[in-house]
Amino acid sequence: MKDLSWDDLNLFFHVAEAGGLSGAARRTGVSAPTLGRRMLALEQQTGRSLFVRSQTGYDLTPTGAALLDRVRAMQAAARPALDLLSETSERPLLRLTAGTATAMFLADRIAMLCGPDDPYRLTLVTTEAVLDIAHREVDLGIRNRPPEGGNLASRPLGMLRFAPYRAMSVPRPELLDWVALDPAHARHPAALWVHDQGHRIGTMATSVGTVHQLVRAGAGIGVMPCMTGDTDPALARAGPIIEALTETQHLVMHDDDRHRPPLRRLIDRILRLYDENADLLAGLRPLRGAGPRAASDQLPSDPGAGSA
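Now give the single chain's structure, the form predicted on its own.
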């Protein structure tokens, strides 16, 4: 068998990650028919079946899954060399992943993280999914727990608190139902809390950002990080901080990369940003306070609102 082309392996990676030719075409700029021919040629060259093809996409065979793991490792090994070469011609691109609320918090303060004179460019990767830092799918991640394995390092960023919020403009807040993520998308403890309390849910959404917009529009009460709700002048707290949801955020990175100068500078800036906003993150800067009742006893107060 001839030596495999890295270009073919890279295209294989994108087809495998996208689960099909169309998604890989969008990522690579290579047409779907060309990708299909290249994957067939790769299978013929290796003498192994790498994909199970169907109308719904390309699923990996056991051999294909094993090859994907090895290609990821090859990409990780090549990353430092690629970064070294890119630093001589253009600023390296650093990818920071965070959930929607945290990404919004960072975006509002982007000037504290990067600027035109910095030795790097920044991509904010907004997702509720946990991306693979160990295999360098991204460079940094802000998460609600430290890593449990892999060649990863982390730094605690600080306390994050949550509270219920409603629109300021609602004339009869006592009549409000709750707004929540639908159960299929409710993964974070704050999203699960609304369902676990048995509150009467009037509206659901599939994204954190949409829940925020629905609450602003007066659709009901929603649980948000205080850093989100307390900085939105259209919102008011509908109850006190929900202490059961208090968490510590962590900045997670690859242990081999954390001393790279561009990444080190970004890490230091994130740590400083969190330190300077510790009161906001901990819910100590409310625009408008709420009554002394427990959050589970807060609005709505009409019959049947407390339990399903």
Contents of the next structure:
2 protein chains.
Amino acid sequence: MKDLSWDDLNLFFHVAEAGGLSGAARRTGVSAPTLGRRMLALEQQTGRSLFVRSQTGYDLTPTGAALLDRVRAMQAAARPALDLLSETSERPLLRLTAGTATAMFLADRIAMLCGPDDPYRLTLVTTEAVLDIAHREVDLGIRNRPPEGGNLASRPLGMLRFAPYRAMSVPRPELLDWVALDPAHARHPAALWVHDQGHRIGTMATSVGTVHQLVRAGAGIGVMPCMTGDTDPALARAGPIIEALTETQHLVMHDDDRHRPPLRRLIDRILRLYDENADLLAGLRPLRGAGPRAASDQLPSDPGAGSA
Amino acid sequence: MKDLSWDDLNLFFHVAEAGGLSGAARRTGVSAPTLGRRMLALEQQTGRSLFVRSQTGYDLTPTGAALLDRVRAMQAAARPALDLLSETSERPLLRLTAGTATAMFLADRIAMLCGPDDPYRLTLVTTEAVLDIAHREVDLGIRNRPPEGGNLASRPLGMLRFAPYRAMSVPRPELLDWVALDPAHARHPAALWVHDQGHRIGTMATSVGTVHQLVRAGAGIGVMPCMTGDTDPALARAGPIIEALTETQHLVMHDDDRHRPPLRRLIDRILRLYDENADLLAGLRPLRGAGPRAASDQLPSDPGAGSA
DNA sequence: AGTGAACTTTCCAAGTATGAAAGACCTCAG
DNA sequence: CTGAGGTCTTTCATACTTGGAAAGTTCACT
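Starting from the form predicted on its own above, please write out the structure of the form predicted together with the DNA.
After this comes the whole thing, all chains and molecules, with the earlier chain placed first.
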């Protein structure tokens, strides 16, 4: 049973995702009759039924769903290989992952990371989940601790501090409840901290972005990184820095890849970005101290800035 | 450049690993001329040279080596899918990973985990590296802490304690140096502990098994799990249990897979095995206290225990 | 109930990939 | 220096896979 073709698995993936032959035919460039035959052959070779065929399309059987799950992992593993081989013509597409707050921080300063003249393009993968750098689901990650296993390398990026924030203009700040992430969705220490403190929690949400919006709207006090709170003119600190949450961020990369010129360049950019914003990240630039320009760091408020 | 065939990547893998066409032809069942053509096509499609061809075989170019690295990851991702599809005819091959000491512990009791009547076969993957359960490099892992990310589930397996051991028969035990893992190869806390204590280290090794042998041979005192030291008649404890190293072991599995009957059964077996040996693992059965029979734990040391 | 759209499936001619055998070449041993 | 054993490459007839067009079916909407 070793003679299964990887191509058939790939086609299976597209048929399963498209929900039918014709959709998969459009996506793959392989004709529908061929797809039908290949799927049939796949089922005959394995002796398992993968699809429930109907005139409306192909539905997955339980076995088919299990296979799709595994082939998806394969699909993910295939991308690095395919990317490597397509680097000739296009600029490589580097994937950088970060949590919500960090991703926002990076997005605001994207011009410092990736411009049209750089030998790469950039995908910002925003997720609280820990993606797999060792298997190259992403090329680069910003984490709150150094990596453990795998052949991964890392560079420290500096301190990140957290503080409680509230909306700038609320009538009686001392009456505010707290806003927190739903504990079931909370993975980060900062999210759990609110619950551990026994603060009175008035509102909860399931995403970091929503918590931020709630705090802005005056729903209560929320914990967030200083870089987030201190750059939002609608927010004010509601207390001192929470030292218990202070963490050192790390840039994590695949050990084999870090010398590739495009990646090397992006790494340097990120290191510089963090270096230049070290005080903001560390909470040492509280409450819009830099004046009116702070809200738009990257906008051409000073025309002479970006000459490349 | 999306039209690369996964099959070609698979063939590339075999050609690269075999170091030539004829070797790959034997392994894949695809004829050498075809392999040669496919590799040529692969290079033409990507515009990159992957091999250095000679009469003695195919050598990889740097690009080829980088690709091989990535295709290897793909190969690993493919196995779960292929395994799933072959489950019909054969009993599935479950992969269980553990560190050296734990693997030995399991190997000594393999009869409790997997017999000819079980609906699965077992591969014991012994490595100190952390393999990837979320991506199904292995199906089951025994770890010293619960999993973090991914859709992983875990079950606690009980306490594991560590103690220092020395050879049973040494003339002057008080003169013994310590035996340690080379710090560069040490990942586990127990291996680092010896260095941190400032003990005088006489001998070092780069593998856990070698350290064990060195201790048996009288080279010095070494730290190891109680289940290892207390079941080796050639060893004696050289000090009390090191509580700082005590850890809770966890059985980690893929959340989607844990209900598959074969895996379910293996999990139950492992849980029972750990339950029945809880005192040994926790270091509560020191120094062959059970007398001469202790060296063979598999025997019914207390006849009323396992009725199965 | 009727119509239209979308899907899968069948059929067949054209194209393409395949493997056996033969050729060319290198390496190593005697 | 010569021959044996291994490698890759080329040739060529075969067998296979492929895609277009048309048929057959079902579902959804009017």
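Note that the rigid core is defined as the largest set of C-alphas that superpose within 1.5 Å between two forms. None of the values given here were measured: they were computed from a predicted structure. Positions refer to the first chain, counted from 1.
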Relative to the superposed rigid core, does the CA atom of Thr28 travel 2 Å or more between these two forms?
yes
Rigid core superposition, Thr246 Cα moves 2 angstroms or more between these two forms
no
